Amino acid sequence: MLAGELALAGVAIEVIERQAVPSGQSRGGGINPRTSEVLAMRGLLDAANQRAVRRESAGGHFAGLPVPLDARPWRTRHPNGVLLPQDQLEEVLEDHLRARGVRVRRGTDLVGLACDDAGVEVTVSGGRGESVLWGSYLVACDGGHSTVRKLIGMDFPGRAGTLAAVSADVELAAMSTTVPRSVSHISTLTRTGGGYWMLMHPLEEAGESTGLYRVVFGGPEQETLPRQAPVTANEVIRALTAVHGAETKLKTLRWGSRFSDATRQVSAYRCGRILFGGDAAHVHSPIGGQGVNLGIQDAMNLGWKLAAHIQDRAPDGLLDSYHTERHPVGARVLAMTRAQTVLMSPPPEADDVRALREIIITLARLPDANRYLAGLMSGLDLRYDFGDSDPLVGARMVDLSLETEDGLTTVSTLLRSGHGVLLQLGGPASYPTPTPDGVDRVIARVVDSPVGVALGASPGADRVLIRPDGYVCWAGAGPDSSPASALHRWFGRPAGPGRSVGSGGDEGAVP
């Protein structure tokens, strides 16, 4: 995703790769209603949604708790999200990487770097040997085991796990009644016996008999195994048993591997040269599906403002502004992924636990206590704090249906390019505005929208500076009211008058 991003603002990139060819596993189990927004905003969420496995309308969870958190209150466009199995996520990924000429080194291991006030050279090996690259910048996305904050020895405080588990995609030659035969609520694929528990869902259509599935299980056995240890055919077969009873059988183990809810975040997302993105920077128990979001999420922030910092563009503090703003919100999602594992999994003499259960479960049945999860588990509610009261700034911008003298366009649509967007919802005379490189100018009126038009933002503002990664960084209201100084702040000096982008004719204002 980070790739994408740089290479969509013209920057020259390396994609060193571990693995020789995709993982083909599933992993990640699915991309939420903020991160579907993101994939919009850069016209990947419909080869997403030709990839996804088909799934009853059932809303996000919190703790695996029965009851259906609804995103919609949040007016976004998806709130469902997407059950998006990461491998077809990765091919999305690359699809974009390869249609605009960034080749990703597969089989390249890094193997060492050196870094100085010039720039990173790093040594890499792959099947020719080994070679050395030179960049101004290197970005870690290298996971939880990151070899890149190994060698530079960053610290990577947190707590080991407490409890051990199995991921795998199965394929399977019969079925007990009890297999879920499509994908719901995560309340109904969860379910325990003999000593274990097993989350299960269908990975494609499912027959009668057979299927393949993603299962994610632990128990007694998983709790004594090493993290190294192979995840074996016969020790599925064993949890597969124990829950879903004997008539359910194995065809095939296509890939297993163990995780734990260990909780760790680097201190700094940014060492220099080097900065950290995705579980390179933070790890969780992966509860909800929360890493691969955060990681795209943090992809989105980050390229912007590194594109602009090595074309010479960026305003001071830029590219600081990535762990100010990416750091508290992977120790939100850490904190939560804590909550969650105490509530998902009590010990069997827990009874307190069960009462606090309880008590969540009725008030995520309140609307205002289910929104609330609803937009913590997406992301939709994040709001970064850019010193400003209008409750508008600092959120992510609703995407908003528009017309504009090209015709009719969206939010997303106009934030394709990468570029910030000053939208002014009034006439073609109004405010003219000089901006800086790589902000549109585009003037347009609100038309009927299947998320609404209240915004949030204070009564009769008509205009907006959206930065490209969707967020508002200033809303303002007649011609008093200059964003000049947002303009500055977040994209630099302006170097001309801007590019125009459409009118919308008649006046109109944000609600």
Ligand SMILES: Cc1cc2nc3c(=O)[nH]c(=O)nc-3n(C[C@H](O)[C@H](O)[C@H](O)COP(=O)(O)OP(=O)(O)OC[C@H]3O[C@@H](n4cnc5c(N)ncnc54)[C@H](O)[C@@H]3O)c2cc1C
Second form
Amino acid sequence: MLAGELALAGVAIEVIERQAVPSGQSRGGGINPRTSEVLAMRGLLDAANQRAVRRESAGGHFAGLPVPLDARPWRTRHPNGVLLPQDQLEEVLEDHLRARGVRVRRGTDLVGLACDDAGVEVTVSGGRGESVLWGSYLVACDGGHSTVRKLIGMDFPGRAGTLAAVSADVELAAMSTTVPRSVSHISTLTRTGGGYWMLMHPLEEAGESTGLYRVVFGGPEQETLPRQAPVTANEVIRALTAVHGAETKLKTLRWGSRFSDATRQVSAYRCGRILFGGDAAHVHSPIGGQGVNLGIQDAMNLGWKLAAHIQDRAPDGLLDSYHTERHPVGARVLAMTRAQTVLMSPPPEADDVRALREIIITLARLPDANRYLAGLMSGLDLRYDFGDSDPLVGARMVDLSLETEDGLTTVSTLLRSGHGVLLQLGGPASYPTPTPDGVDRVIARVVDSPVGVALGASPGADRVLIRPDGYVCWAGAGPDSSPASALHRWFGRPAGPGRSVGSGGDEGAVP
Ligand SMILES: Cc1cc2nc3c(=O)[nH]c(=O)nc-3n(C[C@H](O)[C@H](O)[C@H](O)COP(=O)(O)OP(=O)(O)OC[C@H]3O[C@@H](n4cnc5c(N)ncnc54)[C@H](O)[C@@H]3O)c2cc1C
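Having gone through the form predicted alone, I am curious about the other one (the form predicted together with this ligand); can you provide its structure?
Up next: the whole complex, starting with the chain shown before.
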């Protein structure tokens, strides 16, 4: 995702990947509503949807509790998220990258690095032995066991795992009636038996009695096995039999992996010319399916900032704002997964945990609490602190339907260029505002939209400045308000009238 963002901005990049071929492992099970919006902003959501596993409109969840979370009050076009196995998502992103002329250097292992004031030199090992690559910046997206983190001695504070579980893709030869035939709310996909808990759902349309499934389970056996022990077919059969009975039969174990709820986060997302994103920056329990989403949204935050920095057009402090903005978001997800782990902790029949669960279930049914949890779990409630009390500023821009001189469009379509957008809704023909390179000025009228017709929280606002990652960084009402300082803060010095899309035309106007 990050490589795609940098390529979109015209930055020359190299992507190094240890695996010679894609893993084909489902791992992350899907993307949440905010990530759906993010992919729509880059024109990638259709490709993701085409590969998605069909599911019933089920709503999100908190700690697997039997209360569907309704994200619609957050005014999103994608309230249900997308059930998309991670390998499929990775293919969508790699196709996108290929279309931009960037090839992933597969089978290439980063084994050493040296950094000075001018750049970063990395030693890579591949089919033809070792070689050296040089870049002005290095972004470590090399996963929870990050080589880069270890090579530079970056600390990774947190705690070790408290549980041991297995995630696997399996083909079933036969299944009992208790095996879910379709994907609905997570609470209907989870079952316990014989000391095990198990979450399973089909990865494709299930036939009458067979199918490809993702299973996630834990039990006494998993607690005793070492992390590196390979997941075996017999281990999966024992868990399946305990939870779904002997009539549920394994045909093939495609792959299996162990995971825990180890929870850690690097203390700095930037260390000079080296930055961290995704699991290299944070690991946590997979409960709630946050890992993939967090990583994609890290990339969306970092991409345009790093591009501006490399292209020497970034205002002071822009690149450092990656840490300032994303570290608290990562910390919040870590806290949220910890809280859910407590609520789901074995033994599930423990009276005090059950009492706590009952209270949370009751609360989650209250509309305000449901909205709160839906916002938290979907990533839609995120509001960065830009030091502005206007509730719109720092929040995501709702994907309104718009009409410009060029015709009908949406906010997400306007953002596909990877530019910032100074969007004027109503008011005089055009407010005169010179914009820096990389900011499009758009004059539009909001048309009836499935996500509402008004800007939302900010009364009277008729102009917003939207960053390339889709967050509002300024809102103004009327001709006396000026985005000049926000443009300067986020995009640097105004270089001219900027590119104008569907505007009434105030080219060259000076404030
Ligand atoms: C069993 C399991 C189940 C999970 N379930 C979910 C889920 O349901 N929902 C969810 O959102 N998340 C889930 N996750 C987490 C999710 O898979 C991760 O959050 C996600 O993969 C992070 O993406 P990433 O790109 O940051 O890191 P990774 O996907 O780990 O990618 C890092 C890449 O870097 C490469 N690499 C590593 N070291 C080097 C090196 N030295 N040189 C070159 N390349 C290198 C690796 O080969 C790898 O391809 C699960 C994870 C596991 C293990």
